[in-house]
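The chain below stands alone and is given as C-alpha cells, in the form predicted on its own.
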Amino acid sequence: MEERKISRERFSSGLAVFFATLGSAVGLGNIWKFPHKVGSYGGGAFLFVYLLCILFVGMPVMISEFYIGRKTRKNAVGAFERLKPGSPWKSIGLMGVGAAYLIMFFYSAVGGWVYSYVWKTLKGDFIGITADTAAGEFGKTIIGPIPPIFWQFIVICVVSIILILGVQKGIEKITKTLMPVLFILLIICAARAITLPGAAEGLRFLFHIDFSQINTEAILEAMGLAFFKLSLGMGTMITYASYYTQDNDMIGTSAKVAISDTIVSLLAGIAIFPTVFSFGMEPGAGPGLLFITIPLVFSKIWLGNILLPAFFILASIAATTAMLSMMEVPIAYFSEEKGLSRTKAVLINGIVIFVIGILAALSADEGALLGQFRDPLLQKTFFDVFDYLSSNIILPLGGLFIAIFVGFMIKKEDFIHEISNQGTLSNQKLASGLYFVLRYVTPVLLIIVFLNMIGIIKLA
C-alpha cells in the first residue's frame, strides 16, 4: 500500500544534489568537533591519520550509502529490505535509525549554544570581549536548567518546520542558498586568524606530524570523527541519495563532498588554532573551543562586531542543514514503513529528540546533578555516552555492515551499472576498483579497529 510513496520528491539537480549532501556532512562537526578532536590528539598527525580514514573507509562507505539510497528508492530500512527481502540486512538500517536519535540527542544541545550565541552577538555582548570573559560567557550558555533547554527547544522547532515543508521547499532551498555564504565566512575568520601573533605556532601545531603522538584511542577516535562528520553509518546518505536524481555521478559527488568537508574542517582549524596560541588557550580545551576563540577572532577584525553575528548566524545554519539529514532518516522511516504523514512523523520525532535531549543538554553543566553523573560502564555523562555509543561504536559497526551488505550481497556488475548510471558514464574501471575496496580494505580496516577495541588483539 505504501509503494505510492516511492514517486516522492527528489532534488531537483545536481547542484542541489551537491549541497544537500554537503550541508549533510558539513555542520557543527566541521566548526566545532574537529578542531576540538585535532587539539586533543597531537594535531597534524592526527589529521594525517582522519585524512586516511576518509579515504579507505569514508569515501567507500558514503558511495555504498548511495547506491542503496538511489538503487531502491527507499528509506534506510525499507532500502534493505527492497535489496534483500525478508533477511536480517534491515537491521542495519535499524542500527542507523538507533544512531540518528543518538546523535540528535546531544548535537541538538550543541545547535542550541549555538542559537543562543547568535542572540549574544545581536545584543553586543561581544564588545570588548577578553579571553576571560569569552570563556565565562559559554559558561553562561551551558548552565541549566532554563537557558539550555530554551535554545534546544527553539533549534528542534526550526529544524521541524522546515522538514516539514518537504525535500525542495525545505532541506534544498535551505542547503543551496545558504551553505556557500559560510564558506566565504569561514576564509575571511580563518585569513584573520593567521595575522594574530603566535598564529605560527598555532599552524605548526595543525600541521605538523608527528606519530609519536598516535595510538589506538587516536585511531578509533579519527575514525568515528571521519563517520560523524560525512554522516556515514546512520542510513542520512541512503535517505539523502533516495532523492537523487538518476543521472547523478555518485562517485564525483562523494569526492566533492569529501573533499569540501575536509576543506571546509581546515579552515575552522586555522580559524582556532591560531587565536588558541595567541591568546595563550589550551589546544584540547574541549567543545566550548569554538564558543571562545572565534569571538576572539572576530574581536580583532574591522567590522568584527557585525560579522560576528553573520558568523554565529551561519554556523547556526550549517548545525540545522546536518540536524535536517539526521532527523530527517527517522522520518523517511516512519512516513513510509508506518504509513504516518510527514508532518506527524516530524512531530513525534521532534518531541522524543527534545525530551531525551534534555539530558544531554544539562550534563553538559559540571556543577548540576546531571553534570556530575556518570554511567556505571563507561564513566561518562548522558552528552558523552550518547556521542561516544554514536561516533566511535554504531557509526563504523554499521559502516562496517554496508561495506560487507554491498561487498558480498550485491552483484559486482549490478554495483558497477547503478555506479556508472547504466553504463553512461565511463567510470566502470573506478568502480571495479571500489567494488574491491570495499570488500576486501574497508571491512578489514574496521574489524582490525573493533578487535582492538574490545581487547581481542593489541595494535601497537
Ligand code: PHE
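Throughout, rigid core stands for the largest set of C-alpha atoms superposing within 1.5 Å between the two forms. Positions refer to the first chain, counted from 1. The structure presented is a predicted model; accordingly, all values stated were derived computationally and were not measured. Compared with the form predicted in complex with this ligand:
Relative to the superposed core, Ile103 undergoes a C-alpha shift smaller than 2 Å between these two forms. The two forms, fitted on the rigid core, differ between these two forms by less than 2 Å at the CA of Val114. If you fit the rigid core between these two forms, you'll see the Cα of Met179 move by less than 2 angstroms.
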Contents of the next structure:
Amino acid sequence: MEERKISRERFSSGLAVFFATLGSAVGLGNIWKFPHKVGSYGGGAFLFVYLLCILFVGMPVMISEFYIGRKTRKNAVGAFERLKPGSPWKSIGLMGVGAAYLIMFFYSAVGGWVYSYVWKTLKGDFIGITADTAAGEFGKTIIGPIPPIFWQFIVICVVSIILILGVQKGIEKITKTLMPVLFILLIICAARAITLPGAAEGLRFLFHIDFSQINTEAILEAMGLAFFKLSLGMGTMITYASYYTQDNDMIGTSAKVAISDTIVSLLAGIAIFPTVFSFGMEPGAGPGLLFITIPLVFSKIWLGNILLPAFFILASIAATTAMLSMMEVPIAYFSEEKGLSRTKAVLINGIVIFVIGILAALSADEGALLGQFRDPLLQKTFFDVFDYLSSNIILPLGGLFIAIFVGFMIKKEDFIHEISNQGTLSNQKLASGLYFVLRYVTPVLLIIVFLNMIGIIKLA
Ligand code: PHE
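The form predicted in complex with this ligand, contrasted with the form predicted on its own above:
Next comes the full complex, and the chain you just saw is listed first.
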C-alpha cells in the first residue's frame, strides 16, 4: 500500500520520549483545573480518589495506547485498522480525532489568554494593580471580538509552526528545551509562595482530608481529570508512541510521566493557594483564579513583579507543549491516511481550529451574544460544552474502548511480548498483571462511573 512507503520520524532517545510525553500531560490542566478541583472537592480525599483513578484506569489506558501506537507505528485511526483490519474498531480512533478538535477549540482560547498575559506582565501592566483593575484587565482580555481572537490566532500559529518543523526538529526539540524551564520556574514560584506569612492555610486548603465531600460528582470529576491530565482516551498517546524508540520501557515511561505530572500539579497548587490565602482572598474557580487573583496577589509580594511573568511563561509553555500533542492527532491522521503533506495538514487543521475556536473564545465574554448563548441540552456555553463533552464523556469512553480493545482483542502473549520489548525487559509478570487489570478492573471501574453518571446506580 502507498501509505507504508511514507518514512516516519521517531524521537531520538528515551529522554526525548519522556519529555515529549510529559509535555503532553503537563498543560493548563495542571494549573487551571487540578488545584481548584482538589481544593473544592475535599482536598486530600479527592487527591486519593484521583490517584486511584490514575493507578487503576489512567496508567493501564496509557500503556494500552503506548502498545497500540508503538506496535503499529501508525496514527490513531490507522493503528486500529492495522491491528484489526476492516473492523469498526477504527471508529475509536476517529472519535479521538473528534475529541482532539473539541479540546483544541476551547484550549486554544485559554492558551490565547495566557499568551496575552505573558505579554502584559512583561510590559509591567500589572504593577501596582488593585482588585478592580485586575478584573478590568481580564475583562479586556476576554472581551471580544479582537483581543481574544488575536491571541488565539497567535497560539495556533506558534503550535502550527512547531508542528510543521516535524517530530524531531519540532516537538522533540521544543519539549526537551522547555519542560526543564517550566520545572525551574514552577519550583521558584512554589518556594516563594510557601515562605509567605499565612501560607499554612493555603496548604491546608489543598491537603486537608475530607471524605464527606467525595460524592458522585467528585468521583466523576476525578476520573475526567485523570483522563484530561494524562491526555488519554483520544489517541494522543497512540500517536506519540508511534514515534517512540523501539527499546523504550513503556511501563516505566507511564509511571514516570504520571508521577511527574502529579508533582507539577501539586507544585502549581502550592504556588497558587498559599499566595491567595496569605492575602485573605477567595480561592475561587477557574479563570478568575488564574487571571485575576494570581496577578493581584503576585503584584503584592516581594519579587512578585518578576515572578508574575515567570508564572505566565511557565503556563504558556505548558499550554503550548500540550497543544502540540493534541493537534498531532489529526495531523498524523490526515497526513498518513488522507495523503496530505504534513505542512498542508497543519495549515488546514490550524484554520479549522481557529475558525471554530472563535466560538469558544467569544463565549467566555458574558456580555456578548455568544456569551449568553446556552445549548438546549446541557444549558452550557460553547466553551463549557466543548470542555464537558470532551473531558467528562468522550475521553473516558475512548479509554473504556481502548482498555477493552487491548484486553480482549489482543492476545496476552502479544501484549507481553511488546511491553517487554520482545522479552528483553524482565517485566513479564508486571505486564501479565496489567493485562488482567485491563480486562477486569479498568473497564469495570469505568462502566460503574458511567452508570453512575447516567443515574442507573448510585455510588456515593
Ligand atoms: N493533558 C493536557 C493538560 O493537562 C491536556 C490534554 C488533553 C492534552 C488531551 C492532550 C490531549 O492540560
